[in-house]
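Okay, so here's just one chain, in structure tokens, the form predicted alone.
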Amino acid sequence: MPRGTYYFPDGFLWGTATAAHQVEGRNQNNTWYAWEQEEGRIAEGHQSGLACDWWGGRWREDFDRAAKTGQNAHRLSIAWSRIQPAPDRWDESALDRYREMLIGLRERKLIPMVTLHHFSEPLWVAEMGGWENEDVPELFGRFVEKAVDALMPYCDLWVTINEPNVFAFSAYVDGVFPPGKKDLKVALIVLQNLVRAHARAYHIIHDRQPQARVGIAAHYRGFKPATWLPPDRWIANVFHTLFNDLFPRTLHDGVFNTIYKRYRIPEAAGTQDFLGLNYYTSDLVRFDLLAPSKVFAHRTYPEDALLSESGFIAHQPSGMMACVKWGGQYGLPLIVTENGVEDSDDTLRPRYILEHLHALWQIMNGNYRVEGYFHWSLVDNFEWERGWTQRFGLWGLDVETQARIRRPSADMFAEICRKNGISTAIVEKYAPEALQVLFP
């Protein structure tokens, strides 16, 4: 067996990613808290509660964990609902709290990446129709002005909107995110408003901070036709176009192309300095005339796929290569802003990380410029409609006691970060089952 190390470029960002509602706790003024109070919305009736108690200050110990294990960056989000709890009121103490967090990252030599919208907004925004209301992009812009003015001394790497495609489809097609609607036409209206919100935020940030780098975090999901039959190929292409392509392509050329109709949003053209890529898994897609509520598609994983403990994710590292290749078409620097797997026992995660990073290294050697990798996540957190049933953290969390449980993957990721690469020794130590894949 050959021995060696797959090295990543000097200056590569190694970090983890989190989101405000999932880790902060104690936020009762946003759409997700209200959603948690409705019966049947969250798996097993779970609620976020204290989450990881970051609002109570436990971000300090988690940032210490990140820094002490070799990470050099962290992606986190800030909550619109905390900073602007009412249309006519700003909470300066919340901004102070976020300043303290960003200063804490800097003090630990962790480069901050700040996400401005990660799936939640204030209740007062929801009460006026949420992202269906064409006035919300302007309101979001005012929030961005306030937040960036306060935080730009400590951050110049911004994600405007996390996974706009997941947000729109989950909230307005699948109905599992608030407000729980199931209407593709409404989802497309929401996506247009999100495009306008991003464009407004992009220009606001650059007006204030010309050296800033601004992008989105796009969720890429592979959609492969289940058979060679034309209906399966057609529906796979529809999903790829509407879910993967629609939003970032609009930010590239200013044309919102839904296959059936095109809209021009000229202010959005050229509003990305980098493209964030969130990749977890890929689907096989079969056309199903009897499934209009699922956009006429039946989506499955390959029969021989290695699945996460609830079957939520299939281990498909080749999809990482497809994701980067797809992202490369826009001619922008790329950053993997999320990648991870639910695994409370930490039996699949080491292999998942190693094989996905190996796939990333392979595609980067095809002259794709990838600047960093943020693992989802630093610590177990509240996984939206799935509550506490899924555990994505390098550190586990006892929700009752707030104790952190160090998983072997935390040590493995630390070795990768410090080495800036994947060595034979790391694979042998943490995932020997992957040796034949990485070092054949």
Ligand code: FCB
Given for the second form:
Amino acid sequence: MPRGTYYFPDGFLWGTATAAHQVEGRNQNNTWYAWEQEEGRIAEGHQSGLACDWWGGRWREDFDRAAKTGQNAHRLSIAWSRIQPAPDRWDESALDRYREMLIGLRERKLIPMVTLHHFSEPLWVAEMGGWENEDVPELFGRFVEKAVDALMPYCDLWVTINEPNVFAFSAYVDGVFPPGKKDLKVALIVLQNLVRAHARAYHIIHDRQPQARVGIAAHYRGFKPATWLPPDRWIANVFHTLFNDLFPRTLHDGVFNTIYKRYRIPEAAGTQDFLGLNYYTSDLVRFDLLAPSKVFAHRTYPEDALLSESGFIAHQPSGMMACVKWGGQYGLPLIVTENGVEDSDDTLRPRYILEHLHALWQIMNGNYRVEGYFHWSLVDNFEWERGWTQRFGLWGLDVETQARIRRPSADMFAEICRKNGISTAIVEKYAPEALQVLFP
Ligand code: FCB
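For comparison with the form predicted alone, produce the structure of the form predicted in complex with the ligand.
And the full complex, kicking off with our chain again.
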């Protein structure tokens, strides 16, 4: 067996990603809090509650954990609902709190990346029709002005919208995120308004902070046809085009092309300084005429795939390479803004991380410029409609006591960050089952 180290480029960003509603706790003025109060919306009736109690100050100990384990960056989000609790009211104390958090990151030598929209809005926005309402991009712009004015001394790396495709699909097609609609046409309207909101935010940030780097965190899901049959190939391609490609392509050329219809959004053209990539897994797709509510697709995981604890994610590291290849076509620097697996006893996570980073390393050597990797997530947090049933943290969380439980993956990730690479010894120590993949 050969021995060695897969090194990443100097200055590579190593961090974890989090989102306001998932970690802050007591976030009661937004769409997700209201959703949690409705019966049957969240698995096992779970609620975000205190979450990881970051609003109560426990971000300090978690940032310490990140810094002490060799990370040099952190991606978090700020909550619009806290900063603008009502249309005519700004909460300066919320901005102070976020300012303190960003200073806290800087003091620990963690480069902040701030997301401006990560799946939740203020209730007053929902009351006016949420992202279906074409006035919302402008209102979002006002929030961005306020937030960026306050926080730009501490941050110049911004994600405008997290996973617009997952958000629109889950909230307006699958109906599992608020407002729980099931209408593809509405989802396409929402996506166009999100494009406008992104474009507005991009220009607002650059007007104030010319050196800023602004992008989105795009969720890429692999869609492979289940067979060679043309209908399966066609539907897999439709999913790739509409789910993965539509949003970033519109930000590239200013044309929102739904295959059947094209809408021009010229202000969106060229509004990305980098492309953030969230990659978790890939599907096999079969055309299914009897499933109009599932957009005529039957999606499964390969029978032999290793599955995460609840079956939510299939371990398919080759999809990471496909993801980077796809993202690379836009000619922008790339940053992996999320990647991870739910695994409360940490049996799959070490292998999952190693094989995904190995895939990333391989494709980067094909001359793709990837500047960093943010693991989802630092500590177990509230997983949306799946509540606390899924555990994505390098540290576990006891929701009752707020105790953090260090998983072996935290130590492994620390060794990788410190070495800026993956050595044979790391693989032997944490996931010998991956040796055959990394060091055959
Ligand atoms: C992504 C979300 C993130 C988290 C992970 C597991 O789709 O962006 O908030 O829930 O999935």
